[in-house]
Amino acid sequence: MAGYKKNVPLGTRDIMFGEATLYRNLRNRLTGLYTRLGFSEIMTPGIEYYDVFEAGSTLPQESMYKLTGSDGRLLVMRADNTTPIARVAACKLPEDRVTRLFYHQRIYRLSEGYKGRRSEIMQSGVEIIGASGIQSDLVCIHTALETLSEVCGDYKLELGHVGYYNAMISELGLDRELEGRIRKLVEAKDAGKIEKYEKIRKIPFLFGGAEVFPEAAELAKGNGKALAALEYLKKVYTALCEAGYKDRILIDLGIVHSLDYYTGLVIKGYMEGAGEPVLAGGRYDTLVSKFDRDMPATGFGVNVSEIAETLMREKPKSEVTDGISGEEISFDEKSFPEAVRYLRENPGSCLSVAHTENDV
């Protein structure tokens, strides 16, 4: 039986040559950007206790890779980056100051097979922990915009605010189950099925530019909470426009995914040619409290795998290259010391390795 010894698991891939260089370049450029903008790097374990994700994440259990630890407890291969960072924030970060973190780490997601979905994703991102309010929101969004501009070419960043939808739906006083069903329909922009709820069925289409604000305000007339959320969003939008990002910014009040997780402003980044959003994030003021310490926070993750694959699609497929750009020095065991001396004096050159058949 051949087994699977020559295969990689579905949804993973070997990355080499030009593509590996591209991944490294993206990572280096983002590291440069985040360092300049005042963030420090964090690395968390590749495996975590299942308890961490059960407490902090809204991911369904079936989308996590699980294994058993040496103590017999259930472990999860890092299923997202923000949850472990929230654990760190609650247990290890100073409580009385703002911490800005960035990361480049792979995440693992189990998904139904043969649909071309990834199960291993290279993700970069930032988290700003210990600050609420418009200042930290603007820093987060500015960093997101600069991220997209650094690595994506043509891009758009979309802003939303979960407070708007939450206020509109709670006005109706529906039971949790019905509310959940409606949220799914709004998320899929499937307005046709939200028959009775005239206002809610318009929300999926509240997306676009500044023209969305008056429409949304009209719809929310009399709902103070919804109007307040809208007002806040408009303030942020105006500040960003005046800073020169007008052409890059969209509004979508129908972003309702992961409502249990996000508590305020939400963002999504889109790249020309990509098949899914390449950046997602927002304010998550209640996540850290799942680990028993109250700390407001905001941040975003970047799907570097999707960006790299989109960039690769535009270029010819990665070619097999020998990676040698400078002078190649042939040598044998006698001339090896001399070759090493030459190498020291001539940076950029390298030692040659001849291809040999296995018959020596």
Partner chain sequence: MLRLALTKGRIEEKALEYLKESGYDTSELDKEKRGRKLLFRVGNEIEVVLAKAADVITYVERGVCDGGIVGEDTIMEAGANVYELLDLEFGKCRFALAGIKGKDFYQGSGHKIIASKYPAVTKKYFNEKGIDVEVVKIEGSVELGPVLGLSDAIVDIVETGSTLKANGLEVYEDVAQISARFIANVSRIKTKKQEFDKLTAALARTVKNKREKCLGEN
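Hand over the structure of the form predicted alone; the form predicted in complex with the partner chain is what we had up.
Next up is only this chain, free of partner chains and other molecules.
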């Protein structure tokens, strides 16, 4: 029985030729950017103990690929990049200084049966560990803006603050399950399904430029924590506008993220032609403490798979080649030395693998 020997699992696919080259070029360009901005690379294992994600991630366990190690312990294929880096921060990074990290790593999540949904995603991103305050938030957002500019062409970055939403929802005293359902509806901007809670229904519509701030302040009147979060966001927005990014940034108080380990400023990035956000992140000051060390942190991840697929859709098929772009040099065993000398003198050429009549 043939089974699935010619197939790949749902949500995965083979990447070849020009597309593989594109992935490599994106990685190289991002590596160059991150190192110029002062970040150092980190690589974490492709598999982790389940305990790591149980402690630090808010992903449902049903979305994780699980396997059993030789010691009988439950393992998980890397479902998120930030949680393992938080583990590293707690165990191996110094507490008395700021560490800037970047990564290029795949994550694996069960696609939940949705057609076309990826189970294997190439991500790139940065984490700033050990720094709090507006300066580190501005560094993170600046890096995100430069990242989008480097690889996305036309782009927009949305700014929000989960403190605003958290303060507003806490007024209602809801149980955790209902609050989780409402969070997902707000994140999806599906306000029509949010019943009874009039203020929460309006949050997904708090979107745009500076005009959002007075409207959001009016909605949060009397809620000191929500107003404080809004004032902080306004300071960040103003600084970015004065730095020349006004045309690239928007306010969106409906960004709450399904990964609810975020504690402050949050961001989402979009590129023209992409079907989903290509960048997401924010501040997560309590995540590292799940691994028994208190360290503030902020960062973001970039969906390189979505960027690459968007760029590939824009490429003419004629540009997607097997990598042979120069002259092919024919030879036999007697002319092989001469062919090698010619190859050395003519970079870009390659040796032909076509057989000749003398081949046995």
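This one's a predicted model, so the numbers in the text were calculated from it and none came from an experiment. So that the term is clear: the rigid core is the largest set of C-alpha atoms that superpose within 1.5 Å between two forms. Positions refer to the first chain, counted from 1.
*Asks:* Core superposed first: is there a CA shift of 2 Å or greater at G275 between these two forms?
*Replies:* Where the cores coincide, G275 shows only a C-alpha shift between these two forms that is less than 2 Å.
*Asks:* Please state whether G133 has a C-alpha shift of 2 Å or more between these two forms, with the rigid core used for the fit.
*Replies:* Shift at G133: below 2 Å after core fit.
*Asks:* Tell me whether K246 is among the residues that move between these two forms (Cα shift of 2 angstroms or more, core superposed).
*Replies:* Result for K246: no, shift under 2 Å.
*Asks:* Having superposed the rigid core, state how many Å the Cα of E333 shifts between these two forms.
*Replies:* Comparing between these two forms after core fitting, E333 shifts 4.0 Å at its C-alpha.
*Asks:* Determine, in Å, the CA shift of E345 between these two forms after the rigid core is used for superposition.
*Replies:* On core superposition, this C-alpha lies 5.1 Å from its counterpart.
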